[in-house]
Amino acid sequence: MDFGAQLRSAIKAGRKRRAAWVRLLDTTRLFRTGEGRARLCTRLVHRQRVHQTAPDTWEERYPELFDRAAQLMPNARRILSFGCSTGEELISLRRRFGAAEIIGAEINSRSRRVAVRRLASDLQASVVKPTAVSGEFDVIFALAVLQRGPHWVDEAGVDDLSAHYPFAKFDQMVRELVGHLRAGGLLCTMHTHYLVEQSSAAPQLESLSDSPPMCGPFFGPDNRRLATQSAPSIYRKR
């Protein structure tokens, strides 16, 4: 084996047991483009807010939970994107939702710039800070946001998420979301580190069984991996 893949090997390695060094090498890599400077400074200034930090997004991610929804809100007035990073998923939900004000939330200010460019001729679209979302609305997205680095969960077999990303964190924010939907509207979730039928919101929820499927690994309120390996993905208010 050369030195490249045993470098290789050993930051893979590493970075499951989160040793210091790779943490130190990834933060110092970060730097290199204003993509990794903008995600270290929301991961060092909105700490206690910012929950999910890459900005990786694409347009028509989630066609088939973006369709559902349509079909069960057809007339949504008011959608809020919960961490839209740089407005992609707004393009997309505009592609369904035509007469629908939708509001992108986002608390990377660079992804957030992008978004606001990229949304720019939508004059019934806007991207604000998540600590400026006002109202009630009848959609809510949160798509791959209520977690923190997925993949290195999975990778790392991590079996106890209460240092990473504790339950604590998604049950404030699912409570917050919820409180912002009117009775009737719906919550959308995708890629959630814990169950939303598990969180303090869940009894003023519905969960549509025929909603597509979320899949795991999912934690439960002790931090700790359940053998629950599928959840619906919308939720409608009671």
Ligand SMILES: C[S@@+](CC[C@H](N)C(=O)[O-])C[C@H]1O[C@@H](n2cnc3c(N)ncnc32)[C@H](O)[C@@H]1O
Second form
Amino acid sequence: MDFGAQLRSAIKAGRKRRAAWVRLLDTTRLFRTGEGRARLCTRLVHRQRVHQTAPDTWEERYPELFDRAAQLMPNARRILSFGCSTGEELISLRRRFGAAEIIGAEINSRSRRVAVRRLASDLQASVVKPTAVSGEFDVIFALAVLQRGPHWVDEAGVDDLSAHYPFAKFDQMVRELVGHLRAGGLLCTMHTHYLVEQSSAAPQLESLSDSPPMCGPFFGPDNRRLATQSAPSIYRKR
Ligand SMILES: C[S@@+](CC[C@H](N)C(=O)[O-])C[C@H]1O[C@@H](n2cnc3c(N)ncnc32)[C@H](O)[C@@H]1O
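So the form predicted alone is up there; where is the form predicted in complex with the ligand?
Every component of the complex follows; first up is the chain already shown.
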């Protein structure tokens, strides 16, 4: 094995063990780009509130989910995209919800600025800090946000998420989001570490079994890995 391959495999093994030197290396890498620095800054400043810190997103990322939500709620008037990153999700939603007021909430100030620029010509769309979200919504999307470092969780075969992203953090956020849904409104989720139906907001929700499936791994309220591999992605508030 050449030196490069040896180094890559040492890094992979170190990442699995969460070795301090690999964490330092990963943090140093983030310093090299504006996006990485913004991510680090978000982690530091919003330590308590931030969920997934990676800003990865693209247009039409979940077409089946967007289409199903639009079929279920064609006349939605107010939509929240929680964790909208740089705004591509809002553009995908605008294609399906032509007349709705669409609000993107984003905690990372750099991503928020990019999203504001991207949506500048859409007078019915806005991008705000999560603390500025107010009122009730017909549909809330929380996509690839209620999680933390899923690739690492997979690669390292993590069995207990308590130290990394505890159930309580997920649970509190789901409750907050459900609090912003009107009765009959839809909560759409994708890529979550935990199951919405195991959250304390579950009694207020009914899962739509014909919604596009969301894939695991999933963890339980005790933060331990579950055998469940699939869950509905859309929930209706009773
Ligand atoms: C992986 S991106 C997902 C973007 C988009 N929803 C998608 O699925 O393509 C996750 C985003 O959630 C944001 N985020 C994390 N915690 C947040 C919070 N408490 N409030 C608002 N945004 C948050 C991150 O800054 C990041 O931009």
